[in-house]
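The data below hold one chain only, encoded as structure tokens and taken in the form predicted alone.
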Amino acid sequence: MAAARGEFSSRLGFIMAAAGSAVGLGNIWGFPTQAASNGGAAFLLVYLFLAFTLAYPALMAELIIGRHAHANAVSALRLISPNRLLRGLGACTGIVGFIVASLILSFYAIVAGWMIAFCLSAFSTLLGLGNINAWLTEFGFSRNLSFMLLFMCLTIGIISGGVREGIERWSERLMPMLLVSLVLLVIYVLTLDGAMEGLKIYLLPDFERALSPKLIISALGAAFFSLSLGVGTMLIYGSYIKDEENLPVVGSLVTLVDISIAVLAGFLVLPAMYVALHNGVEIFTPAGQLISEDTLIFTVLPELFATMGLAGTVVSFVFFFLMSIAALTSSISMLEVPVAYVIEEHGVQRKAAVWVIGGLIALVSVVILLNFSALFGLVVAFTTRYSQPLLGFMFCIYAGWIWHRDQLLGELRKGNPDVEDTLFWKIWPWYVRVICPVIILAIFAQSLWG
């Protein structure tokens, strides 16, 4: 069943791959910001220990139960139920994932396509073209419209390849691509005037802010939306893996890369923000907050950028560059989670599903769009707040409570006959069972009341 449905050619296929849907513009955008709005150094020591405590097991659960199901997240959880009534419950969840991760795709292609047009505009600025980079970097609909279907026709190219041709082949050339970007701006970025100062708030810690509970769920939301976990991209990962993978071994590498590249992207944006107050782009309000952190990467950076001259348009093209191939190698992993389900469901195949999956989601992205004040916002909320935790919930009460521990064991013993000795069996299963969910449940709640 695996082969025909696909699978990952070697390890380094499926690390570059999941690590990519990983880092995403949460990565390189969303963590900086929360770490500057959060402490600095304080943030980011709470968000390292976490990653591994609560994001860790929770992709554990997801690539396991993949892996033994070799199916899509409604197949995979109805396979591991014991009844008919869990049965039935493991379809809505996975129905509900892939309808979330569809939803999480049509804002997440609107931001995207933001990043494009940002990057096309350092070459309308080299050559001189006003009023085609005002239209590249002002919002509107029709810079809106048009970026977000470019960017939704490049995701479903790739999808269209399939696991080896699409997913792994494209996510083996562009996380390269996003890392050595991502070096090159940080080494440039500490070479000017006034990033010290944003260094020192990256890297020396303020414990008594580290004890902060307002920090700590921060830090916990951070840490599990960094691996994209809840939606089931981790699952359809998981289920192309082959079977003699050590599924501990490369979760963690996975998990290892995602960190890494989150760590690396504050070495960027922290000293950047800095540099751009030496430079006189106001970056905090009166009351020391910063200021517009959900659009910080649209208006302190790119004015940052214009101080710098010519070289700021080369490292603003080369900055959205970055964002661009983050968000790419996310939403591939987004749409191949609706789409796996209705090839193994209903036999559909592969370039229809694709085509026609992504042109719904794209008409979301449309209604998004002519509707952007009332629903971009409530859609993050409703996808992010809110379904992601309770999936994520979901997939760990299935790992830790539902699925038979001797299947689980069996499904390990695969990569590795000798897991039932190691450490991580012996924390694994019930860290899943009762820590994990208790940590979801509390970033929750924290969502709802604040």
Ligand code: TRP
Given for the second form:
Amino acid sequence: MAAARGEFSSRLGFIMAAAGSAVGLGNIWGFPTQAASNGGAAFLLVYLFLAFTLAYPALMAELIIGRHAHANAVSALRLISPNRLLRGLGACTGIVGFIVASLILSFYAIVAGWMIAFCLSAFSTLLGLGNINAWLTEFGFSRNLSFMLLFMCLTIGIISGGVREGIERWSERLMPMLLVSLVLLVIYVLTLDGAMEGLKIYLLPDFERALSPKLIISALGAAFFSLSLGVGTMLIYGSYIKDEENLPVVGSLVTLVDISIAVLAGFLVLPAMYVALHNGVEIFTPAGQLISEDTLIFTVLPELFATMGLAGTVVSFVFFFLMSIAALTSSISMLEVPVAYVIEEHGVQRKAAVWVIGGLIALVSVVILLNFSALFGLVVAFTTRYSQPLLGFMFCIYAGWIWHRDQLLGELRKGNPDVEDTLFWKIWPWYVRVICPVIILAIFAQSLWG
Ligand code: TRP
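The structure above corresponds to the form predicted alone; please provide the structure of the form predicted in complex with the ligand.
Then the entire complex follows, led off by the chain already shown.
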């Protein structure tokens, strides 16, 4: 088993891959719109605070356990457990994690497929192919199915290459493209009329709204989703890090990249909405709230691009291209969770494992597509609102209470012999023991009864 295991070749490779996993639709789509409707800059501050004080410690728990075990979540949690009962519980947690990761991928692939379809619609617009354009941009089974399958094939193709040739190589190619297209879009949109209005909304804090308990909890949920926590994604990426690497440092770099991209996307999406308003597109709901979520991405923005002529077509292409890349570097990290488990626990070949599991997940996506209104929202809520926080809680309990502290310290010392004298070691163990579990339970309680 150990001999066949992959490993990231460099620190940069790991950071690109882990940041690629973290940066996804959650950052470019979720964060900016939530900030817009929840007090602008104040939400931003709350989000920043929570990401560093709570999501970062939870990320570290997964990375350290993963690197120590050099194995998938099931074996890793078993390995650090002192007795049979806890070993069983650890294995269950890992298995639930890989099921949840697969379910997240099953809905993520559908949404990502839409992004590709909208990206291609730039060409049908240019060529004046009205029918094809309508098929690409309107909700319909054949379009949804085709692009979901295309996206799954891309994900499967990358993951079948393994850690270095697949995940690392493609993250290193795609992440710079993502960054460049995002920066170009931000610069361009900021030059348009109306953009400054949106910038003001984004940057002027409205503390009254940002400090409501409900909002704080939803910001934390967003931070957990954004850092891909809870399902073992970061644990498995951590298991591919070299022993010499200083984990607290690489973990904080990944957090920093993830947050910066979310913040940067805010500079794109909010100004773009007010440019749309300036061009006569409706951006408020009848209740006076800013339009958000899917309506924003698939209605407001395309309408905005349509008012901008040729430039709009180019911008539309770049925007949806950016979304597709962000989705792809995230989806590969979801598929790697069940794939690593099957390879390591059952000795299956990587190629076979990837195609079989990818095929099964695509099948689940088809079932969701066939019962879209009943299942889509349900799967999203079940995985992201309920399962992720609970699984994140379990990882913190294993890192904070169950794993022997000396072993944990030993693991951290591998990459930093003086880690005991660092601020990280003074604060983190206590955080992951007490603060993280308590707050995660609070989110969970809120999502159950809130
Ligand atoms: N973090 C990604 C985003 O922001 C999504 C993601 C990737 C994810 N891997 C995950 C979410 C694992 C939950 C669990 O879009």
